[in-house]
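Next up: just one chain, as structure tokens, the form predicted alone.
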Amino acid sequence: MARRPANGQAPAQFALDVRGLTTSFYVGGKWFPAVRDVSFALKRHETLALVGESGCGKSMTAMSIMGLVPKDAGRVKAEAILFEGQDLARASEAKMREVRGDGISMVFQEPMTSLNPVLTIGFQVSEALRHHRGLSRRDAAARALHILDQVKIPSAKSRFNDYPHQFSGGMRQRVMIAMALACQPKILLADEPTTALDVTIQAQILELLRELKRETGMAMIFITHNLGVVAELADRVAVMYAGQIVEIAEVAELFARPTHPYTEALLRSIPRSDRDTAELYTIPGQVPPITRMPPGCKFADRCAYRLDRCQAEEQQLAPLAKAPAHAVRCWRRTEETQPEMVVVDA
């Protein structure tokens, strides 16, 4: 893993450097962390996938980076969130408004409800250009039309003044991507952009993101629970569980050598056409609620490999001796010289 300098600056190869991010919510008179000490670095032009079950903290990590956690309900703390020489963890709301939609953009999870139903799609795409680039209404509209063509909206010129309800789910998702890319951001946060879309449209959206990433050179954080998508799109993968990153590795390495028991279980649970559905593997137990997190490993109660130490003492994310770019949060797997690996055919 790349070394980070002590002066608080992100190395030049990093588009984003997140250090010690914790996001907590006030429940029953106490603060409870939903994202717990998350650290990762996103390289320039890289796609990093955040994967895990629903509720593991993937979307909240992205919302925290963007400064979108409501201040009356939650609080975000971090050692640093470094972007373009700025620490977003200490940025004012005015500064964050400059960054959002310009330097860092986000495609939100639900295309059917994320667009404003009373504004035309042309207005919604051009709004960011007028705000961040100071373009006139006419110039912003011309640029927005070009972007809608770029994301392959059919007959974009004739549909420029249509409203969201006149578009299908897949077309709305393309509009969301056009809005996010309008100002050519350095980083795109894509929060499950293929959720609720059929498999044909999913494939089209993924190919569109790949193509746009090649054309613009942006880096991307792709949030999903679909490991098949991860295998297609990502360069590296960070697996999250109960608000923590439990494993991070290059995508080929993670699929060939899943090391954390949770990662291993996730890969086992992928349906396969060459197996009977009666054999579908499920992970026993449930994710603990944020109000009742166990003191040691958060996955210990569901883990077949747990040690006594796992339930009492929390492990830090540590690189494997034979693969320094592959880090895992597991006492058994980091201490074994020859871990008992279960290689999963993805």
Given for the second form:
Amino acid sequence: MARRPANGQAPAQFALDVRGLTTSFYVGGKWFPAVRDVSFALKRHETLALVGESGCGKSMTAMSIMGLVPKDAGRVKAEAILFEGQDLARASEAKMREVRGDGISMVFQEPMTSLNPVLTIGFQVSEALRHHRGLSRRDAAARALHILDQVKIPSAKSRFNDYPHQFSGGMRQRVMIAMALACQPKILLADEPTTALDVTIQAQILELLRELKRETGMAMIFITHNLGVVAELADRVAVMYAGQIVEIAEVAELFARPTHPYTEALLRSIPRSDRDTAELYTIPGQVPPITRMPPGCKFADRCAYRLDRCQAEEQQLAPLAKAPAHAVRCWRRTEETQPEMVVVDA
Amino acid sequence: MLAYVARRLLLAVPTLLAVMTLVFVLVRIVPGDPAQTILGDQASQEALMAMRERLGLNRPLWEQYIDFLRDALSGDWGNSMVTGHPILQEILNVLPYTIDLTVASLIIGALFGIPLGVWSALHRNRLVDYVTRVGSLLGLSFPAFVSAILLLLVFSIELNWFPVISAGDRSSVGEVLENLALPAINLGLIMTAYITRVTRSSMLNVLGEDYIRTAHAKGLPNRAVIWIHALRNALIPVVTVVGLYLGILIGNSVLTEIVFNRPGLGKLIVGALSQRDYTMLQGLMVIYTFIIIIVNLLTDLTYGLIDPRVKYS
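Since we've got the form predicted alone here, give me the form predicted together with its partner chain too.
Every component of the complex follows; first up is the chain already shown.
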């Protein structure tokens, strides 16, 4: 990936610039990184998808950016997390509270449990407005009502004083989105916002997010393990494995030329209706636990193209010669011609 | 909601009826002759016969049962076998003392227990948490009569702030409060310990909930997250436990009542038991059932104030 000037200022086209983010957890008396040296830049108005299996550190990356990693269990370190001329990696907790829910918002995976059951949705949506914008109760309510209309809650006015349990899962996720968008954030972090929903509702929520993004011009980091969603929604994709970004590219480029063996395997494991397959492809083996990470490539154990040096030395995330915007953490990027995929029996 | 209260009270009728029937049967199968108990061992045969006649003990059982229910409903709960005073009157005389004491100790418990529990949860596994936890454990395991005597020694005898004997008349609010203070503090300490522990554990549960993370993600200040988002959810189990404990407290305040020499239901129960005042016990059982029903109803109504998911239907 091209080096950026390290003068502490994010280039103007970036909404967010994350450099060298490492988040560690205290397990059995030692610190183990769950997110290791993650760097990426989010352009303005862009949707960046963070993709990977459960536990690959994609949610933790978002939580780290938000400053929401519990202090007693986790430790977040970064060279810099630049947002609007501030370095969030060095911001005080008070400063982070100003940014959260205002400049950067987050939508979580579980709409059923992410809303407070004893507070009305009207209260919960207007809360951030009252806090960040200092609006009066009445003004905040008027604005909140407008946003609830915007996320297409039917008859929002009459439902303003309803409680979360009176809404369906999809409607609750709309409320969550309304809450996140209340202060018109520059960046929305969407952490698997559709995973817990029915497929038809998923499509509606994705459509809503796309529409809202177009209307507001915000940038979005969309965390998912669903590559179908990625193809539909994202401009760029970062594939994460074992806490690292292993490949990052424009969405069309990634789907056309998946270069990291893990990305390739992920794409192969999408069930397809247009091919006659008896079995679904699965990636053999398991993600190593964070307490027992191998020194070299973290994917080497499961990799079909493994060489001896893979397990000894760690590869850097570096751009492909023929596509500078496409970076991969694998020796394969240097190969002129990529070998045909070899299927390994699990 | 009024309809709900009315329905709950209506449902209390069969419960009360069942308890009264049980009481009626129990008293009849208890060995010994009530007439003999009233008149004593020296009573003549004629006197015993006359007493049985007067109590209606020689009439058929079902007739006695009908009479018993009719009298109970019309407010005639009979007279105490020991003092001869009407039972309902005796109970109603001490009831205000018991209610004062229970409500006051509940208020003390909530006032101190809830903030302490929250504070303890927020400083989990740090010094204040340990101190609070040990303190509340002490409060729970300390016998009420010991703490009562200590309170008396310090505040009544040494400092002379409060009366030693808390019976007093109920002529003025000031007097009631003065007599109430030490007994209420004594029971309030136990209540505080209880509420602190429940609030702490419930708060710890709630702080791990997704909606607390959402509240932080909105950038709310800590105090808003804790007092608006977390506490209200954390109070739901507290209400359950307090509701259960209140019922126990009403009968168990007897030690406090004895040490402070204060009238109350607990003392009445123990007195009736030790003197085999069966008629008094009958009345006390009924009134106790009634109190439990009311406490349960109030508990359920409190749920509705805290948790919108509770429906009164």
